[in-house]
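Coming up is one lone chain in structure tokens, specifically the form predicted alone.
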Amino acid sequence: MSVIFTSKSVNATECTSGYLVVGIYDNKDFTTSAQQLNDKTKGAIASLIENGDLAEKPGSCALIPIVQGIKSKRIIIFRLGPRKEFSTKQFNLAISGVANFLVNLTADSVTLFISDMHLQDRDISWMARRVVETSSQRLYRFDQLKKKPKKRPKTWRIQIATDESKSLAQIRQGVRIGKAISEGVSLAKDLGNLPGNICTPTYLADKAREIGTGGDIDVEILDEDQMEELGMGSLLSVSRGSREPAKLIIMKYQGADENDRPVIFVGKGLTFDAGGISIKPAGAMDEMKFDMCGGAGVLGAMLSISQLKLPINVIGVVASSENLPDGAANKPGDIVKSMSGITIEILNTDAEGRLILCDALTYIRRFDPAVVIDAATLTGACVVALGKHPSGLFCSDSELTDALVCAGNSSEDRVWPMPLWDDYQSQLDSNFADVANIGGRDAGAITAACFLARFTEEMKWAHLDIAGTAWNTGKAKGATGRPVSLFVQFVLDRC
């Protein structure tokens, strides 16, 4: 299924879409488009409200199925809440409600009016973008592996409309950005949702090549022999327990002068993590196919950035492997040598993400990065600390911290700063190597970040622990596509 988004300046009474979607505030306070329709239909919308057919909370929707006097046969009314209290939160609730309502409809042609919705801290371009992203997210389904997928329209056509022609250019800009981000998010979701027997490190590498052939991205894939020559003993120690060969994926997008230092995104790409010899409990182990969501986020962001043709240089790097128990797998107590020369005592083989990331972070020094941001489903401790709403942000650079917090708030893909103090480094002391790969029970997310910090000295670097945000559990199990929108917003802000 695909979604086609367009934009148009038109009077609501002249639309010919299968469904015409307009909002109203509380207390019969109509938006301009709703008022136009109400007048033209001899009070059909007012009658619906008076009959109590529209619940009084933002996002509530009601359908008027057959309407005389206008060119569209169906109208959907949705609540915005009180006009005086209209905020970003209310807008998001309203648009989410509309998107959820549309999922259950059969028609594939929808026109949504966003004029006369004014937010203090957001412009209409941002609102159009959020409509695109939210609609795409709600209409997304991963059913390509089912014998009989649920029947739905093959193509949804959603038109974002305004009756103010002066705002059309802004809406088109928002739609363009929203479409690019949505495609990146959908790609990241697809990769995350694929099972480990399909989405292997080789599969990820092939997907990166596919992205490269369709855009302005040069792709290089390092195999295990090449990584061995580079001295990536830490990364390769993880892949020894798997029959699937590890891959280091490098994707280069050049949108600026070749001498401009790049932004580099690094993603953890563990396509399945059983924990190795320190094996995980059986319950919910299937969800460890999501342990590559950081890498999926990098691939999705690179796709979006290339489609937007942004004037900036960006490199995406994904370190990909499996982590399984095997006769050749890491054992607790083993010591490995990283590409940087730092030796690592492996006290827990389930703390493998940092083992593959540290070599990737050393490798990228050759590109002289302006900024490095890694994303990894790194620790359960971060889920305990922050839950499922923000990703954990670890960064000792205040300017970069502020930029990521701002990008998170703007993209609705939020982060929360966590400490990255040297006080925690002593927990990683080892009697036998330069550093241990775990720091004990206390502050597990922080000590994991502190481990990575040892490989990023003198770089402007931030670490995102997305263990709580990369996928949903339970009935709604599935990848979220985060942090694609955060990455793209960060790059947009730098442009």
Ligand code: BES
The other form holds:
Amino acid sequence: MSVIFTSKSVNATECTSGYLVVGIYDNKDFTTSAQQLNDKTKGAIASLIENGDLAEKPGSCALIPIVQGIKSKRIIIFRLGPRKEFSTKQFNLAISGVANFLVNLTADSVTLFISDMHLQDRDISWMARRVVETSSQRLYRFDQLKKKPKKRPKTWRIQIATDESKSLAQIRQGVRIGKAISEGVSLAKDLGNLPGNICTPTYLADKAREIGTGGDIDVEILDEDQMEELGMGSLLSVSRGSREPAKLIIMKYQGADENDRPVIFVGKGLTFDAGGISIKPAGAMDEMKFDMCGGAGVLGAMLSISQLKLPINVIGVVASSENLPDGAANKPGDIVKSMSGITIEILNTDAEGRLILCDALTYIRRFDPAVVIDAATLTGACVVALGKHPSGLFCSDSELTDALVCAGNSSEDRVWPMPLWDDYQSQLDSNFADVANIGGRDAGAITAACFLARFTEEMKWAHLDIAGTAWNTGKAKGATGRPVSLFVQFVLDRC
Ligand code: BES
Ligand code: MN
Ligand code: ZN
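Target state, the form predicted in complex with the ligand; input state, the form predicted alone:
Let's see the whole complex now, leading with the same chain.
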């Protein structure tokens, strides 16, 4: 399925579309577009409100199925809440309400007016972008593995419109960014939702190559022999327990001078995490197919960034493997030597994410990064600490922390800072090696980050624990596509 987004400056009464979607504030306070339609349709909108057919809550929608006097046949009105209190939150609620309403409609062409909506802290371009991102997320489906995919329009046409012609350029820009991010998000969702028997490290590598060809990104895939040569003993110790060969995916996008130091995104691409010999309990183990969502986020962000042709150098790196129990798998107590030379005592084979990431983080030093951000579904402890709303942010650089918090807020893909103090480092002491791969019961998300910190000294680095944010559980089980929009926003803010 695809969604085609366009933008237009038009008077609502002159617009031809399957549905015209216009907003109204509480107390019969119409947006200009709603007012124009109401005037031309002999008060069709006002009568609907008077009849009490539209609940007073931002996001409530109602359909007026047959109208006369204008160029379109149907109007959808949606609530924005009180005009005086109009806020980002209200806008988001309103837009989600519209997106939810659209899913069940029969026609596939929609024109949504965002005229006469003003937010204090966001511009119209941001609003257009939210409409695009929200509706494409809501229209997203993953049913390609079902025998009979659900019937629905092949292509959706969503037009974001305004009656204020001066804001059209800004809306265009917002739609363009929103489209690029949505494609990255959908790709990340698809990869996350694909099961472990399809989405293997080799599959991810092939996907990366495909994105590279389409988007002018230079893609290099290191196989196990090459990693062996580089001394990636930690990463390879994880993949030894699996029949799927590990891959290290490197994607280079050059949008600026070749001497500009790159932003580097590193993702955990663990395509299935059974825990290894320290095997996980059976309940919900299927969800460990999502353990590659950090890697999927990197691929998605690279896709978006290349589509936007941003003037910056970005490198995406994904360390990809499975973690399974096997005769050759890591055993608790095993000691491996990482590419950095640091030796690691593997006290729990289920703490494998850090084992593959540490070698990727050592590898990227050769690119002399301006900043490195890794994303990993690293610890259940992070979900306990922060729940499902923000990703955990671990960073000892205050400027980078601020930039990520800010990018999280404007992309609505939020992060929350956690301490990364040296005080925790001693929990990783080992009697037999330089470091242990677990730090005991306390502060599990922090000690995991502390482990990675040992491999990123002298780099400007942040770690995102996305274990709580990368997928939903329960009835809405499925990948969320995070942190694609955060990554892209971070890069946009630097450009
Ligand atoms: N991929 C898991 C983390 C995870 C667990 C994410 C549950 C989301 C939900 C990671 O590889 C892992 O198993 N971590 C262990 C670390 C522990 C052994 C120190 C964990 O969190 O239990
Ligand atoms: Mn694990
Ligand atoms: Zn894992």
